[in-house]
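Form predicted on its own, single chain, as structure tokens, below.
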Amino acid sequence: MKKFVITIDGPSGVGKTTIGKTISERLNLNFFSSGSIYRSVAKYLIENDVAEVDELDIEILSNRCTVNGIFYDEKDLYDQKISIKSSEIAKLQDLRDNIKSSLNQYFNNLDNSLVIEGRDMGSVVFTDAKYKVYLDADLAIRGKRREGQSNMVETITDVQKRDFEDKNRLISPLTIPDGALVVDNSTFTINETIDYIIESLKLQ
């Protein structure tokens, strides 16, 4: 069977990572979270006092992202300083082009299909993806989820601000990809959301 891509896009707090990872495990597919790249780049820039992103070497191997050869553990990528910086650099066209190229190269090198989540995976990076999902949920619910995920570092106000920036940036704004399955999981559990996606897309 020819390998394919399942993209999962949506704002903060909709469960993209958990849902995408679980779907990949159920279907025995590869999984990658594109947000980890922006957070890794942000951490690298902060720690190395670097302002320019043009010459960064971003590589994805075995579901791990390195920036100029440095790998950061996921647990070290979630603090407010990194979140602010990652939102800032997400507006840079050169960086987004670099990341898009790295992600496409990563997929081309895979032997199996890929589930990937982010904010422009279906709309920009993998426009020809066989399956596209757009997750959404009520702001208050997403804010509460995000507070739990970040140990209260990110608040509902932070999520609302991130929503505005993501949807209104000139480059790769957060939008519903063409042909995407739109799922509002405000009242769904994680498992209910996953079951609905798998059933709706006829993935089994």
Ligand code: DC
Second form
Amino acid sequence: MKKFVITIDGPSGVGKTTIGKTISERLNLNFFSSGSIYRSVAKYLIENDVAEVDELDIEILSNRCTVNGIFYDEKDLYDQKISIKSSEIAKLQDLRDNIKSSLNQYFNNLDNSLVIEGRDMGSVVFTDAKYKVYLDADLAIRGKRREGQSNMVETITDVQKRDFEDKNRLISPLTIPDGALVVDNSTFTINETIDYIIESLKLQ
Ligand code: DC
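Could you please show the structure of the form predicted in complex with this ligand, as a counterpart to the form predicted on its own just displayed?
Starting with the chain above, the whole complex follows.
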């Protein structure tokens, strides 16, 4: 079968990573979180004095992202400073173009299909994706979920602010991709959401 892409987009705290990872495990596909690239770049910029953001070397190899050769462990990417910085740098067109081409190259080199989550995966980066999902949930519920995430002291107000920035930036704003399955999982558990997506998209 020809390899395909399943994109999962949506605001913070809808469970994109957990849901995407579990779907990929159930179907034996690759998984990648594009948020981890923005977070890795943000951490690199916090720790290094860089003049030209668009000259960063961003590579994704074997499901790991490196920035100028440095790999950051997932557990070091989730703090408030990095969340704020990643949302800030997400407004930069050259950086987004750079990340888009790294992601397209990563997919081209894969032998198998890919589940990928983010904010613009279905609308900008993988516009031809076979399956597109847009996850949403009430703000209060998303804020609560984020507060419970390890290392993450993000309040409802922080989530609201970051959502506003992600939805209202001029370049690649968070939006519902054309043809996406829209799922509001405010009243669903993670497993119910996964079952609903697999059933609706007839993935199994
Ligand atoms: O999903 P996350 O919280 O790890 O993402 C961190 C930030 O990165 C988010 O506020 C916006 C940005 N981002 C983006 O602009 N586009 C993506 N595809 C993924 C993340």
